[in-house]
Amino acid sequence: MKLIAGILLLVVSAYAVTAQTDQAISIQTQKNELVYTVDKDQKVNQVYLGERLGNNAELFNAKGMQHEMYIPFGTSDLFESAIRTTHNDGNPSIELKFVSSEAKKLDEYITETIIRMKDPQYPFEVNMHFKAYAREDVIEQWTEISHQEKLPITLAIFASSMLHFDAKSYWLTQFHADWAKEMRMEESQLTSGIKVIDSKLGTRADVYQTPFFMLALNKPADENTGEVLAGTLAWTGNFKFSFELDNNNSLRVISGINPYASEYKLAPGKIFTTPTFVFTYSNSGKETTSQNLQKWARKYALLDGDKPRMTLLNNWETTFFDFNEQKLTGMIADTKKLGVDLFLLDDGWFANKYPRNNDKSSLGDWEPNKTKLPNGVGILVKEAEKQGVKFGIWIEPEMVNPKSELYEKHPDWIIKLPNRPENYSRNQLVLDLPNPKVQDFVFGVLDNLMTENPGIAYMKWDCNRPMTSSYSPYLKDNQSAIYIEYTQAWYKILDRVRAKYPHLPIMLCSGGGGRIDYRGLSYFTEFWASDNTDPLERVFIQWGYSYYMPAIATCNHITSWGKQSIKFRTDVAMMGKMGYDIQIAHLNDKELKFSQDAVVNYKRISDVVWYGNMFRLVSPYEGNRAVAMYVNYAKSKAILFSYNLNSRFREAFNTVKLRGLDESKKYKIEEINLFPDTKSKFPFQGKTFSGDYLMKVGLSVSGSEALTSSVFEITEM
């Protein structure tokens, strides 16, 4: 062990520390630090969270913030607790005393710290885990709970994290939602009492609230100023964030699975592991936290986050359920004509006894419909290969329609209440995923398609309804575990998928963005942000996601939603993972030529958008336009997107100062994605400026006309 200023710094190598007082447990990243100490009563207290300290020994002299790390229910604390259970003898309280801690280097840049605690009177243990990612300034925190009592205990509260803050004031940014209205950003000041952001929806857990928040200390933070913590829970089920401001103006933030209707029976010797709470801190505004999370997600959270993505043409908004083999063959030819990489066949291709001609039947019967596809899916795979493009297909394997053969054969496989009428949403019910037989079936939907058609190169996995009338026939007398067991069963299925198909691109969809979190995305290459593809609405939706999700993961499609020009629709979709869901045959010659050129442009610039640092220059929440740019790490290339929204008559927009460039370099500015036979109206087109000028003086990148857009390619000379 190495002593520095009398304090154990647990950031270098793996070793254990046993119980003693006046010791610090420091979780450090390159710029930030979270510090705990053990007091004379062997309680672990959070004493610091913020910018990395030069000498954290001084924390002992200041005697500043002292808040118990993971406050249990039932003793002296008067506010919200992080954990609650009742022991075998009926005692409803827990005390947690420090036992030991250790840190181990997982690689050059990642350190895991474990703080072990136990109840001095009962064989009940809690281990707190912290994984610090030095370069990304991101920390993951989770909890392991176990006991050795004679009988099972029931966990009533089981948080992943409890963080404490002492500031003058607190400003919370949350992202509320509904179908086609995802990621609506809203900021408010926290007042005394409790503010809760949670979900109780089971499958589509993110429909009304999303599992993301930003907390600004002392004053509202903006992009480049202010102290801010950005956090999210890596869990694809019910979640809960509570923000409680106490009588001393101290704030405790508790994050984890929503314990609502989810009391969990834990057997002796078993370990309950909570999902991870992921967070990052910045004293220089929201831009830094979002860049930290985007970099971290690409490297550690998103499947193949460092690999290229395919552009695609989807048939859904063109055909809906009305298609046949001939029509799809024509669309595969259009895929090649447009220049994108893949054709995606959406809903409606399956079932025979009850053909899938609308959303009222067929889910569960995953065989090709013989009327629409007399030669099966395989003929479409071969046609795509013939055209030199790839083929993908849509599935919704967790769901069933009452009008289906699966429902008739296996009524015991369905989540529904006994002795109550069935409750439908989108004419469907949810399969009982905790049942291992159902897990085999759901895995088989994808596996059978891939086995029979190994040329399938892409999947879209949908989930179109939340859980209601939630009762699992399989769980029988353990119904309070249904929400947790369902989510864990989904992960088990996806573990099997990835064991057999480790790099198959799969889009995560849930009636739009109803299921977006880092744990789910560890199995998926991208996600469908919203069924609302109106580009005006999408500016706001994509803006909200950008605070947490990298552009490479955010699927943006050009569709017929909205009345804006195809240029505006395309420019908005380029700010992410671009695709098309449009009738190519309905484009006129200039629109087709523009779209073909846009695909070429996108493939040239996509590396910068996918992997670069994002800078939000002008927010659509603060005016009638939005401006954002992406800069590669070498600062040799940047892409700037400028969108005029519903601008007023003759409204003039100010010059925009760029960010993220090298002030000593020279950059050429070129407007791209111009419509055929048009030229740029910007006077700086084709001219060269220093990074210093662009960042201190800036450019006028907006015209005056509403619902217009410009894309600029900025290249080091």
Ligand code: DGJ
Contents of the next structure:
Amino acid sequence: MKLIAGILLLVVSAYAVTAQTDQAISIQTQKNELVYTVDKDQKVNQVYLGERLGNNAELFNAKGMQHEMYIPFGTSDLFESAIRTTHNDGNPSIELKFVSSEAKKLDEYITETIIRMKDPQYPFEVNMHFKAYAREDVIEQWTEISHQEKLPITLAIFASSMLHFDAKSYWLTQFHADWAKEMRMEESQLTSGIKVIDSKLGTRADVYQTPFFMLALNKPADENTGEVLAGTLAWTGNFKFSFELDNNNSLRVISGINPYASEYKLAPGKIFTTPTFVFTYSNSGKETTSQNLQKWARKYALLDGDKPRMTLLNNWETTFFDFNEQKLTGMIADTKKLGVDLFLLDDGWFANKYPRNNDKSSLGDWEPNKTKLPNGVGILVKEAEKQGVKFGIWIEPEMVNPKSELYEKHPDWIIKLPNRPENYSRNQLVLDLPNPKVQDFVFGVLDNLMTENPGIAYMKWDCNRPMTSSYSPYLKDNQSAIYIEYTQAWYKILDRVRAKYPHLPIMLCSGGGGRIDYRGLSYFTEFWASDNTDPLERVFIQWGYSYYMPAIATCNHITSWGKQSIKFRTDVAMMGKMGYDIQIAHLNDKELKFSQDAVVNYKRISDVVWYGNMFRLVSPYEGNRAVAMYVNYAKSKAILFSYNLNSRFREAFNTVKLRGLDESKKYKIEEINLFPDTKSKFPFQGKTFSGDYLMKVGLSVSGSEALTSSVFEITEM
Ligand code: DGJ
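Coords for the form predicted together with this ligand, given the form predicted alone:
All chains and molecules follow, beginning with the one already shown.
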């Protein structure tokens, strides 16, 4: 018996095996392992997924779990399939038999394993790929599908991954959403049958369901105990996860592009590559899965995940469409006054024939509006330079309003059905991205702005509607490709953007957080989490994102939503990439001083929040407060955020045990972000404690008033 496991990581850099039974193909990370074997019929079976084994050869003696890795439709299986097509001769079934497997080390920490399979009767192949990131305990899985039949075949189902579980019970955490209600976490026990989480929305794909889930085995997931798998699809379009619990209490989880209305025609000799399913497993709860994914995302998904971000002042919430050069010049001066790095000009700066004074017109006409900006955008860039701050600008280049010159000039560039009325959302239509001319146009929106104003230092890329009446004039008789081709075209445009502007910071926005996934984020430095900036709601929204997204990518702005104090709003926004969207002139002296100091504090502590490990200590879903902390890898510095939510009648809260510190180190605790002329009420202010004490006894970090907050800087002495 041959084992690829273990040996592979240590000695060989590439290892290939060909068809024979009883061999283990193990995809390993430092802590975890996913094991497949090939049976006598040359089928590849999943035999294990969990904590790394000392000796995976023992799996052969037990005859435990045995589930085919990627079950095709049409022969003996009675449940949901991973792949389905009809061959040229009309045979509607696929069989997949092992051909070979190989593993190669891409670097010291990443191993790619490929398992090749083919249909014994047809020239039809599936290669299953795994990339295992040892240090982060993350695995990416995807498939490549190809054939050599005479005519194209149509793929009806084409999953990225199928994983199997045999547990007593299964608990699924999903994150559903809507505009201003992003990442609502909900956990439920899976019962017999199929639970599907999917999107059919095309462009703004995640606005109702997000492509993130956690699956806990045997009991509901908690932060520090229990087996949990956290998964997501790296795809900025329609996705589908199905969880099917069968008659034997086995669960199969199928992840991939949503095949709904997306039958995909594949020509002979061409390869269809699915997006990657990204997952991590832990037997010690959700804290580990989210730390793994945050770490992985910073290193391998998010653009420039290890580089600093700019703080900013945005004008959307304060002006909406109502501004001019003079007002903006004032706001640029406010940017300087506040101490943040950049002024971000939002929607409303463009179009002349139909000026953009509300959301009813103008998308598509990306010329500065001559009434609002008689001297163009350039004067604002210069003004920012004069003030010693940077300038950024909003675009929504994939969209068009019927009331626009673009619509008049290019009615054939728009996604809409023939012979049916146009269907609007926010009064707009989606451009036909599969059309290369449209791709040039969309790229040109950003490129022209940058060429004309090389001083632009930041962009916000918005996308305010899902796709309906989905018909691409360009795709002609291949309409079922529209959702996939749209997303691929978007990536093509962004590839061009990144080839020319590799490090330009761009915020990914979609009417709030309607379009967030790891593949999309590979082109962006950050994302707009939600238009809902009421800090009470925001605690929940940010909590939800934290299971997958690093704080450095999560844009949190201080606005006038909610009635809470500026301190509460600021403390909540600090738990991510902080920004402002308020009238600086409306702040009183103390509020302004508080905000200026907060910006200074944020700059001092942000590296811990951005690059540290996050620990969720008290969940807002379980009581009237939330407490979370970030600890740098050296365990020399930590920042703890404590928020009281709807606490009533001077509710008393117990002490909170800190996490992630070094028990042998001594730490000084300092409450920061105090409002001018107030003093910390905490008896431990300024005192020093051992990590041992802080983690075993803890601190009483919550006050008693509703909607108040405290931030603590914890520094090794
Ligand atoms: C939706 C975004 O989420 C907002 O932040 C703002 O940019 C508007 N679009 C502008 O139309």
